[in-house]
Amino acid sequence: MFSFSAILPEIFVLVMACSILLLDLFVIENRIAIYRLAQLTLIGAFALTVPLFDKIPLLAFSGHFMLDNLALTLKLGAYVLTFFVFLYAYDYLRLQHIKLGEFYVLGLFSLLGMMVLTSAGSLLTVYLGLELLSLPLYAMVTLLRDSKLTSEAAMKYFVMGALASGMLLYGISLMYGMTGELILMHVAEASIGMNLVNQSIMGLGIALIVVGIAFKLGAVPFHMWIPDVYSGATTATVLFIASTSKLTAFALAVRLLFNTFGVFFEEWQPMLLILGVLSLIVGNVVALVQTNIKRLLAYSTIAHMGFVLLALASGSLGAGLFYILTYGLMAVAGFAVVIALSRAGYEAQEISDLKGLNRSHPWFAFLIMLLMFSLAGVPPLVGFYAKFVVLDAMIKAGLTPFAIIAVILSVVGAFYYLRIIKVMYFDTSDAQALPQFTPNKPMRVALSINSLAFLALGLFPGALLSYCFWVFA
C-alpha cells in the first residue's frame, strides 16, 4: 500500500538537503542563509510530523514502513536536538573555519536516515536506515581534514562502525534465513514454535543483533570508540552523535528485541543485564580520572546508556524511553558547553579552564551546575527522576540487586560531576588560562532554555513520563 502523507516528512526533508546542497555549491555565499534554511528544513518536518498523530497505527509500502506512537515521538525529539544542535554549532563552525553547508547537509541526511529507522515496518528498512545514518556521520567527523587527531577518530568510528553493521546485518540475514520474512510483524509469527535447531540459530541471530545495537548505544565491552571518537572529532560533530542518534539507537533495540523477538526475552534480557552493569561500571569509574571535559562527557555517556540498556533489560519501554530523550537534553547542554567556552584557534577542553567561572561568569557557571546536578541525578532536576523510574522498574521486574548496583554506581559517578562544580566555584581562576568567550544570543538564550529545561521537566515531570508510558500503552 503507497502512502504519501506517511512518509511526507521524509520527502521534505530530503528535498530540503539536496536544495541546501546545491544552493551552497552554486548560489548562496551567506552563511548564515544555509543555518537559516537548515533549520527552517527542522521546522517545517515538526509541522509535518505532528498531523500524522491522527492517521495512526498506518502501515505504507507492503509493510516496510510503519508510523506508530514511537515512531513520531523520535521523530519529534530528534527534530528538537537537531535544531539545539545546529544553533549551537553555528559560530563554532564559523570560528573554526569550517565550511556550514557541509556539515548541514549531513546533519539533515543522518537525520533522514534516523527517521527512516525509527519506521522502519522491516528488516530491509532497518538496515537501509542505519546505514544512511552512519554514513554521514563518519564524514562529519572528518570535516577538520588537517588534524591527525581527527583523522585517527573519523578512521576508528569508520572502523568499528562497519564491524557493528556487519555484525548486525549478519544477525539480520540469519533471521531471514530461519524465517524467509522480511515484513517484522511476519518474522515474530514465524519464530513462534520453531523446533530446537532452528532456535539455537536465532539466539545467535539475536546475540549479533544485540551487539550492534551495544555499539550504537556505546554499551561495554563495545564503547572504545567513544572516548577517541568524543574527543577528537570536532564539539559540533559530537554534539550531533551524543545525541540524536541515541535515540535512534532506542528505536532499534525496541524494534528488534521487543516488537520482533518478545518472545526470546529471556534469552536477551541476561545480555542486557550484563552490558548494562558493565558500562555503569567501567563509564563511571573511569570518568573519575578524566581531566578532559569531552572525554569524560564520553565516559559519562557511556554510563547513561547503561542506565537505558537495564530499563530494556527490565522491560520498561516507558521508563527508557523518558531516560533517552531527557539524557538527549542534557547531552546537548554538556558539549554546548565547550562550544560556549570556545573561540577561534581555541577550544577549552580541560576542566581547569573552568576554574573561577562564576566570579566571571556567575549565570553561566549557574546553567552548568544544573546540568551537572542532572547528569547526576541530584533531586529536584530531571535527571534525578530518570534515574528513578528506571530503579522503580528494575525493582517491579525482580532485578533488586542489580538495582542496588545501579544506584551504588551512580553515587560513585556523582563526584566527577561535583568535581566540576567544585572548580568553577572554589577554585582560584587564572587570567591568562581562563578563555574569553562571548557566545551570541541565540546560543546564549537556547543554552539557557536548554538548562532550565532540566529543573522544569524536574519539579513537573509527570506530563512528560505519562506521556513516554503512553507511547507504549
Given for the second form:
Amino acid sequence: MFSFSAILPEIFVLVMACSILLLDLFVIENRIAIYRLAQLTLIGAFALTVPLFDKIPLLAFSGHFMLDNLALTLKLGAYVLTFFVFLYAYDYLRLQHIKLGEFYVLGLFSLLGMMVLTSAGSLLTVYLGLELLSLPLYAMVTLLRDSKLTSEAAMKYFVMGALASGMLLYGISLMYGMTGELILMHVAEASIGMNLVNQSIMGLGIALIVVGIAFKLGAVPFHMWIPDVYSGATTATVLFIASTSKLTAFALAVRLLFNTFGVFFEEWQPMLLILGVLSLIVGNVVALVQTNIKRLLAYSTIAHMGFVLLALASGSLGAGLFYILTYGLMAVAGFAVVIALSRAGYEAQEISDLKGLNRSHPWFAFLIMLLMFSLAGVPPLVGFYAKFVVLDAMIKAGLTPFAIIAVILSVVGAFYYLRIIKVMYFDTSDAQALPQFTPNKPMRVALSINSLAFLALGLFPGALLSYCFWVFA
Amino acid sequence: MPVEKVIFYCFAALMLFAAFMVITSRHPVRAVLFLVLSFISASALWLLLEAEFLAIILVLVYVGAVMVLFLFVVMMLNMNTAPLKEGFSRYLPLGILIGVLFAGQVIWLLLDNQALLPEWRSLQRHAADYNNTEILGRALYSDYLYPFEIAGVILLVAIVAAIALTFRGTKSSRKQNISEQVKVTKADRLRIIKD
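Given the form predicted alone, corresponding form predicted together with the partner chain:
Below is the whole assembly, all chains and molecules, this chain first.
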C-alpha cells in the first residue's frame, strides 16, 4: 500500500529543505553555501525523478498519489525552471540584503507543493498541494519587509489567493457531496451515468473549480492581482510566480478538468473559451499603454495564459503543455532582465531605462531581442511554434473563429514587444545615462543559455513538440 | 418528529443565525463571540452524527484556543471599523443579488431528494461498540497517511513563513559568544592611559 520509493523525490526535497533551514540557523556562516545546497537539492531531485519513468503509471498511498507521464514531465520542468529562478535570484537577494536562507528554504517548500500537486491522485492532495505551494509564496512576495509596495502586493496576493482556494474548496466539497469519493479516478467513474439533478450540481462545482483555476492562472476577469503583485513584489519571487507556479496551474487544470471531469467537457469548454478570449483581449490591449517593464510583463502573462486556456478548451493537452513549458522559460528570462538591470538600492522599472542598451551592452540587447521576438511569436523563435500548435489544435477542434481572434490579438500584442526592441536599438540617450548591466558571471552565462534556447528550440522544435504530445498519448 | 430532527433544526437554525450575526454585527468583539456560537452549534451537529472526537476537538481547538486568540487580537488592535464599512451600502444590492441567486440555486438543487447519495439521505446509526476516535486514528495513519503528512508540512511552512516575516534579529538578546570570549586579548579589555 505504501510505496515510498515513488515519493523519493518529494522526501528528498523535504529533507533537504529542513536541513538547509537548520544549517542556515546554526552552522553555515558562508552564505553562498546555502545557495549551492539549494541548487544541489534540485539536481538531486532531478536525478531521483528520472528513474521513475520505468514505474509509471502508478497509484500509491491508497490512490492519493499518482505518477504518470504528465506528473514526471511537469516535475522535471519545475526543477529546471526553479534552477534558473534560484540562479537569477542570488544576485538580487544579496543586493537587496534579503536573507538567502529564507528565500531558498521557502522556495524549496513551494517546489515541494508543486510536486505534490502535479502528482495528486485525490481531491484532498490537489488542495493540500495547492496550499503548500501558495503559502511560502505569500511570504516570499514580501521578503523586502520594509517596503510598503511589497507589503501591499503580498496582502493582495494573499487575499486573492485565499479567495481562489475557497472557491476551489467549495467546488471540491460539492463534488465530494455528489460522488462520495475523493480519489480522482473514482470521482470520474462515479460521474458517468449520473442523474440530471446531480449533473447540474456537478456543473456548479465545475464552475467553482474553473474560477479557482482561472485565479491561479491569472485569466480575465480574475486577473486583477497579477499586475499589482508582479510590479510590487520582490522581483526574485516574481520570477518564481511567473514561471514555475504557472506549470502547476496547468497541472491543476489537467488533473481536475480532464482526468476527473472529462465527462463534463461540454460544460466547461465554453467557460475556458470565454476566459481565454477575454484574457487575450485585456492582456494584449492594456499592455499597449504600460511604461513599467514589470507591469508590461504582467499583462503579457495574462495574454499568454489566454492561449493556454484556448489550448485546453480545444482539448489538445500536448499543445498546452508545449506552450506552458516554453512560456515558463520565457517568463523566467523576462524577469531576469529586470533583475540584471537593477543595482543596490535601485530597480530598473521603466521601459525607458533600456534606452540605448545596444550601445553599452550589444550582447544583452541581442538576448533581450530574442526574448521579445519569442514572446511576440516571430519565427524562427520558439514562441512562434507554441502559438502555432495551439492555433492548429483550435482549428482541428472546429474553433476557427476563436483562432482568428487569437491571431488578430497576437498581432496587436506584437506592438509592445517590438517597442522594447525599438527603445533598445534606435532610441539614443546621453552617454552617462546608458543602462548598466551588472550581473555576475553565472547569471550572464545562464541568461545567454536561456535566451539562446529560444532560438535553438525554435529552429528544432520537433523533439520537444513530439515529446509533449507523447506525454498524453 | 423524531428527537434527532428537532435537535438538528434547533442547532442548524442557531448556527445560521450566529453566522449571519458574524457578518452583520457592528462591533468586532461581538462578531467573534457569534463565531464562537456558530462553532458550538456545529459541534452539536457533529455529535448528532456520532463524530464525538471531532465535535470535542472543534470545541477545544477552535473555541478554546483559536477564538480566544482572535478575541485578544481584536481587543488589542482596537480597530476603527468605520472606514471598512464605507462602500457597504453601495455594494449591498449587488451582493444581495449574487448571494440570493447562488443560495437559491443550491437550495433548489438540493431540495430534490435524488440529489443525495443513498447512504446520506438519512442519519446513519452505528452499533454500541462503535468508536469514532479509533476509526479516525486508523484512517489517518493508513489510508490518509500521505495527505496527513503533507498537512504537517504545511503547518511547518506556516511557522517558517511567519518567523521569516516578523523576525528582525536578536538585538536585545544577551547571549555569550564563547569563541569571541576565548579569542579576547589583553589589548581588547585594557586601555592604558598615561598622562
